[in-house]
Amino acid sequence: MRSVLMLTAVLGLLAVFGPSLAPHDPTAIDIPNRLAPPGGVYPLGTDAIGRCVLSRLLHGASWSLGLAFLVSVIGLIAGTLIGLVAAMGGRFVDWIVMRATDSFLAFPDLVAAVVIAGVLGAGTGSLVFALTVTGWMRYARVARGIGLSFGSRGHVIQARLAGLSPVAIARWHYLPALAPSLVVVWTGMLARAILGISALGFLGFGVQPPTPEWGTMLLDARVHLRSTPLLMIWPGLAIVATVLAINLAGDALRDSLSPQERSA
């Protein structure tokens, strides 16, 4: 687990400090060296208009990982609040909230995000909004499920009889119990957010050129797939490696937080 978490920490540091490590300006055009192979001044080569691929990958990490973090955190907060409202609001409120949640879950995440982004128009704001709207439901279901199991426990009943407000009860009794499960769900949703951002970028609905982002790099490179396949391989490897590392970290975190592992 330690090695996986260290790898994830490296990815986080790369997202923050990656642009400062870039050897070139990611938007600088060098036409004489367009489609240059890896080596020399450009360690990973250049794209169709001579921009350094390595520099664009490093700058793209801050965009892809940063936006994924933002989307997953907003979804975590919104979904947790909605799930707690369902768990603490009584049967009628629970029924209303969960029917709305099930309605959102009825649509595939990516398809719904593409539709929303298409209606709002391409751009970073539309991307964040679309992925947030389609990503809060799993947090809500987890928060609601655990919240319902805690509603009948003695310390929660005593807190209600003592006159604590619902906000205080949620703060001191529900959230500490929800935190481990929500953290595990969050790691999985972070990986899904990276895939969603890259997919929307590849479809033209995400971060707009010339800003480097892994999905838009795939979009730009698709025309040269036959002649220069490395242009698609580099951002593809970055996406796969990042998502794999985050999923492995989530699995290790889930195992460490499980009762069986703690007792062992």
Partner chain sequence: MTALVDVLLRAVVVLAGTALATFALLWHAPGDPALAIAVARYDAVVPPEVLDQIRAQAGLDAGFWSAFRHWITPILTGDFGSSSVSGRPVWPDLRDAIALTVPLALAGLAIGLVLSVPLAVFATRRPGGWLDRSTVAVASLGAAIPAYWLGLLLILLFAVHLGWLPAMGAQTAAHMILPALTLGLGVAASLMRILRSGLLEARGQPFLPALARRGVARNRIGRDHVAPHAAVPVVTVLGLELAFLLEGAVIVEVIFARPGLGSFLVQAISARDFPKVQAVVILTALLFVTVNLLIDLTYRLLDPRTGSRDA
The other form holds:
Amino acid sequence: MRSVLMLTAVLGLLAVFGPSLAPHDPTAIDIPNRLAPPGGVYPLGTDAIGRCVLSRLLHGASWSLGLAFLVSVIGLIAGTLIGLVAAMGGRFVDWIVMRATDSFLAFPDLVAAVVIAGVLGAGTGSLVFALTVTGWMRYARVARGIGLSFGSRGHVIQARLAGLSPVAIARWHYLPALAPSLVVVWTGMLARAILGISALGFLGFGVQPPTPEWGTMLLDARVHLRSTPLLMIWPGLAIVATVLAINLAGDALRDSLSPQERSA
Amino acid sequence: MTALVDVLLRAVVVLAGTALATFALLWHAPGDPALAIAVARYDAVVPPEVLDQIRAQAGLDAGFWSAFRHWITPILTGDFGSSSVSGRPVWPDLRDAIALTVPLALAGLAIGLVLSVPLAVFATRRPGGWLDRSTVAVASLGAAIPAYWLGLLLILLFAVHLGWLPAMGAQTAAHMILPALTLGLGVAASLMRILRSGLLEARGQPFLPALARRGVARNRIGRDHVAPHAAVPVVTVLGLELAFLLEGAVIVEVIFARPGLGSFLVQAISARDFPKVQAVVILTALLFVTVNLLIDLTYRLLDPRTGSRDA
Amino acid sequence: MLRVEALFVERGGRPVLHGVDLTLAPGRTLAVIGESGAGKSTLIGAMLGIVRSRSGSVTWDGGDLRTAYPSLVMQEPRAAFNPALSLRRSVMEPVRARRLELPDGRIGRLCAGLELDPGLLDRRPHEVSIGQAQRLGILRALIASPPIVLFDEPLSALDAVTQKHTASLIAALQREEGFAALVVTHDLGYAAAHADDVVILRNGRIEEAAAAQSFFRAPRTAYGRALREAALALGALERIA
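Can you swap the form predicted on its own for the form predicted in complex with the partner chain?
Everything in the complex follows now, all chains and molecules, and the chain you saw is the first one.
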């Protein structure tokens, strides 16, 4: 749990304070210095229209991380609620909810996100909606999978007899036990969201230019692959380092949970 | 028998749900659907009376459910309609695109299997050994590298720097190598993790040391006791890899400017050619529901105790 | 007054309770006795609506028993408490859930009656002994002054000395509070010492229902006699006759 908190803190700081560390305006155009190599005024060089790559990376961090955080937290809340409804609602509700979940899982989520974001029209709102709609199912499955066994637990039976409302039972008797597993899923979904945001950006369906975002930076850099290959190295490294850090923290967290929670 | 009925019923409900979600998405897409149909049909500016007529024909004026009925009926008979941009029927073009993507996906899967299976087998002979640890490290790194960056790196190395392979297009067999490698490395990374944990579990079966003490050869233990146990999750993995391959194809075909299902979809979305988009969506859903159905049934065959995967 | 009429429960197409009838008046104790698998726990589950019954009715003073907020004391003491919450929170759950006003000093009086240190309430379930956990379970069952308390093998997780002690505390509290007690048990000694009436359950049917005194003096059925002889042979029952 501590590693995840630390990581969240570091990534959060990067997302919040990254932009203020940027040496330049990420959208300022400097045509005479276009495609400049690293060094001097521009520590990591400039892109095709002379914008500072380092500044764009740092501002891009707050876009990528901020949006990924937003998407994964909305998914966490929605998916947990849906999973709890399935677990607590009885067999019929469970069957319906799980078939709805299967419908969304019947699709590779990135393909679905591309279709949704593309059909709704490019923009940050469509991007968030597309990644959230395709990103709640794992939470729902985990919440439902663990929660299903809870109906027969002593303290849940006692709470029902005491007259506690279903919402309060979910809050006090289900959530505390679900939380560790949900946090593990959340780390995985945070990494997926970062990959999804940059993939949609790379395909042109994500955050729109001139906003700096790692995926759109890669898309821009692709054209100059032969002349200025470094341009595509930086955003790629940023994505890989972030996703790797999140995945490793998630693995460590999973291993620190008890075997019982791991198998759930 | 009831199990079979249950599995089939689930598949039908899931397909219906996917169709409904797809239509809801198109229904809420910005723009006037009647206008889109008019442009597709007449390729010209049409008077408002014609638009009203189209609305009535397509059930658009009678609300969501009526429009859904008009929309789903031809699809159920296998009629995917015509492109709203070119006016050409969707199905022949889609078929050609699929025919281009299938070999790429198979090549990617083959590369993934060739790289991951031997490595996972050797690595798990000594869990925690250097080979095992480096395998895990490479697999973790592989899971974090998105296909679009990996593809660009491969182009940079093999096409730009070394000049060994062509990067863009699909003219020759050599054009297939880099895209297939991009897909294959991604498949290998994900397969390695799953195979490793499956093999570790299979090798940890409590009766294996007893067999070894009785003098059963190591290779025979592996063939008769470890491989079958590790094979069960492989069925699931193949389902997951199929999703991975399709996602990968979208990305890889865009990077390498290859025609195929992925670029078909991306171009259709960019052109707002909804008949093409929905055809891809529905075929994909059908494919995945079928695969999941087969996986479910295979599970029941391999292990009668498993009522269903989410039980 | 508790009235159970023709309660019928099926599990997997097989009947587990075949039309059980019971009555229990306020302040009285009814022991439901039977061997493992006789349907005792199913009976409690069906009465509380935890287990679905196929037919029959369970009423308190003419209304659905559940609307009278019956309490339950469980066999496994710690399972009744949420490991994530303090014992005080769990004990107060019925009060909080129904927004009741507790009379001043009620927790203190009940704790005294159960010989519990009120400081235990600030601990978590795994930080108290099994015996303490069970008395805390009784505290939670009594806190909102329920008209009836159902006890599901309340003593079987405890050692012999603690069993006797806990049983006498329950009896004393019942005299003070006046709740009706339905106790499911396989312990004839307990029933003989504390029950006003007994019901013998066997294979989901009531084999014999009688006042405790008359049952322990002279069971009417062969099965009742066998149970009594076995208990006498084990020394679990003092010779009453």
